[in-house]
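In structure tokens, one chain follows: the form predicted on its own.
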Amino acid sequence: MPRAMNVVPSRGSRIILALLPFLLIALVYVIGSAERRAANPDDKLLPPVSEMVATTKRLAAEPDRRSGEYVLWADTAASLQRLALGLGISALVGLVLGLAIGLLPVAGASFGTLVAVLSMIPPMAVLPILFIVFGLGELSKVVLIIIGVTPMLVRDLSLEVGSMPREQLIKAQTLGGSTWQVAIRVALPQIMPRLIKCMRLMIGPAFLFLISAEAIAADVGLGYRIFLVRRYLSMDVILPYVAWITLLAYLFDLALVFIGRRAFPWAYEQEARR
């Protein structure tokens, strides 16, 4: 009798099996609603799942009256913009910095120690600071997620370079290659995969310090209509919102994987044989 350690999904039950845990929390979800309705018809908390469907459909394809915009797609675009730009700078600095500190012994022993107690401040508890250094704009919010990712890169990508066999650094030089050529010829090559893994580990905490900050001080974003609407306990909105967020983090670690897989196919060629 083979053991489950050894029991290995087919393709098709594979898909049955990922959709399974959603099909029962949908199920718990419409009886739950359904009960609540039942004993008070005036209930919020569970929404049916009709009233939230039209609450979209109206939030996504009507124009708002007051500012004529599709509210859904608005809050949407902002919030991405803000994600692109934090994500994005965060990657080229942590790439940078960590690239150096994993490197050269001179950036490490500088700024080693740095980025480690860097790395060990919550980002939510400086807030306050950005927005008072910074305002209250679009670039508070973009330094948050920066602050809050950039340091965690940086720890993770300088110790992939250090972690890298050292017979493969001294083999580039005796070939004659400068620091530079080591860097962007030996290293780089072979930390970005590991920027791809990290950039997907931090797609929840950025979400997370976008949605903070816009809650605090924006005036669109996904952020700021969960906490705009919280006050009249609109769950229709609320509900959807999150669900939407939650989609949004998904596709973006799809296609990260999409890229990785794309641009370095022999940092996957483990996975694929599994």
Contents of the next structure:
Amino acid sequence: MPRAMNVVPSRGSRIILALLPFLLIALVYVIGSAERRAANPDDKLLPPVSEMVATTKRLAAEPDRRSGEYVLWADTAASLQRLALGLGISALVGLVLGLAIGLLPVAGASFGTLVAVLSMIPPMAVLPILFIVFGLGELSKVVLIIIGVTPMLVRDLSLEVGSMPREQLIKAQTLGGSTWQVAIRVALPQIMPRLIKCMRLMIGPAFLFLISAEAIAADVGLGYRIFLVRRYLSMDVILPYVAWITLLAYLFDLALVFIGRRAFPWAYEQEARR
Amino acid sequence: MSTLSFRNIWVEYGDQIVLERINLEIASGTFLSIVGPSGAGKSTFLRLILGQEKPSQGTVLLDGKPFPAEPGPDRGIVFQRYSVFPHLTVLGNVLLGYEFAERRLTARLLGEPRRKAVEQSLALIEAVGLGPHRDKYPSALSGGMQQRLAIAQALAKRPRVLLLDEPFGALDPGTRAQMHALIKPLWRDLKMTIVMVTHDIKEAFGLATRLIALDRVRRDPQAPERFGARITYDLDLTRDGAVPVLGFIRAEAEARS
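Can I have the other form now, the form predicted together with its partner chain, not the form predicted on its own?
First the chain shown before, then all remaining chains and molecules of the complex.
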């Protein structure tokens, strides 16, 4: 009998092992839901799967009677646009500031501490300020995501630049590179894989800020819908929405991994060798 | 021409004196080895030439003129490690030097100029024996191959002075011998001045035309940092037996020939 730490599952059994916990959770839910329905036919807490499917179909495939929109898709489009804008601008600002702070001692001395302090501000605490300054429209939601995500990106990317071997920067200078050239050809490409990793980690917080902002003030969006139907205890809407948000986040994560592997093969080659 | 002159150099960090009273004339085309115990300021000496460090006193001159106190393309370097860029292929690593020089803003070459630069780069890659590996990333190369690449990369700028900071220290003896066989003809053909720091005495004697040893001459047991290292040996290796360089007569003779 080998030690437990040496038992490695084969490819096929790996898939089964991965699916097993999901199936177990589904099973527990179905049993629980059936139990509650048997006791109370009007139970709203654990709606049966069939009811959730019907509701999802209605939200996704039938136009809303009042607005004429397909609610699920309208919500998804609105939320994704906010998320993409927020994360995209954060990534851009993070790259520029991270490079500047990591590469230029003067920028590091003047902004390094500022960013460290700013990153400690709880973003939710400034949400009222954002609503006051930017109004209740799209802008305040996007800005909340930016405020929540950017400081961490800047800190992490500037540290990544700082941890590049000094030898490389010297070598680049002996090859005639100017500060700008070294920044765009040596430092920037080398922190891109780190940016991908950071973005993967920040998908969760970004959704958190998005849904919080939508819950408080919005007229469309995934978070808005969940908090709207909460008043009617509509678990048949909330649960599919949560599953949908989770699936979206998971797909983003997969997409980022894929992009990282395709665009920066050298980084993954290096990792595989360690 | 690329004569390096050190005039009464002192390097101090606060109370700690690393190098003291270094006077040296390195004639153009010299292959100079620097040996000495750890902490004797060998790497500091190299960083002075590189411009990464400024002497506390004295001046370093290249062809009689002081040079800017930052690394530049006239002085190439190969470090023991981290000399190549992990995100570029072998070709990309060598190409970068050309791209820096020709495109100030984008640092990227396209079309015809790129083809020309690729041709020149490939010649260098071929010269260091990396031809079949041109599209590999450094992580897929062995230590010796990475050092070859670092050399090719430095040569792309045709530096007047090539600095080698324990370049073969991390290689196995067989690979090291191959590297020795590579660097000597390159030095002869390109007529560069090479300054090499090494721990390997045999390598120092085998490759160089001149050898200097750095060490602390005076010691204060109460304050070991009180006195810096000086040149304790200065040997001419071009004759049958190693002969001390007396004054700088020999260096001048070398420069004339």
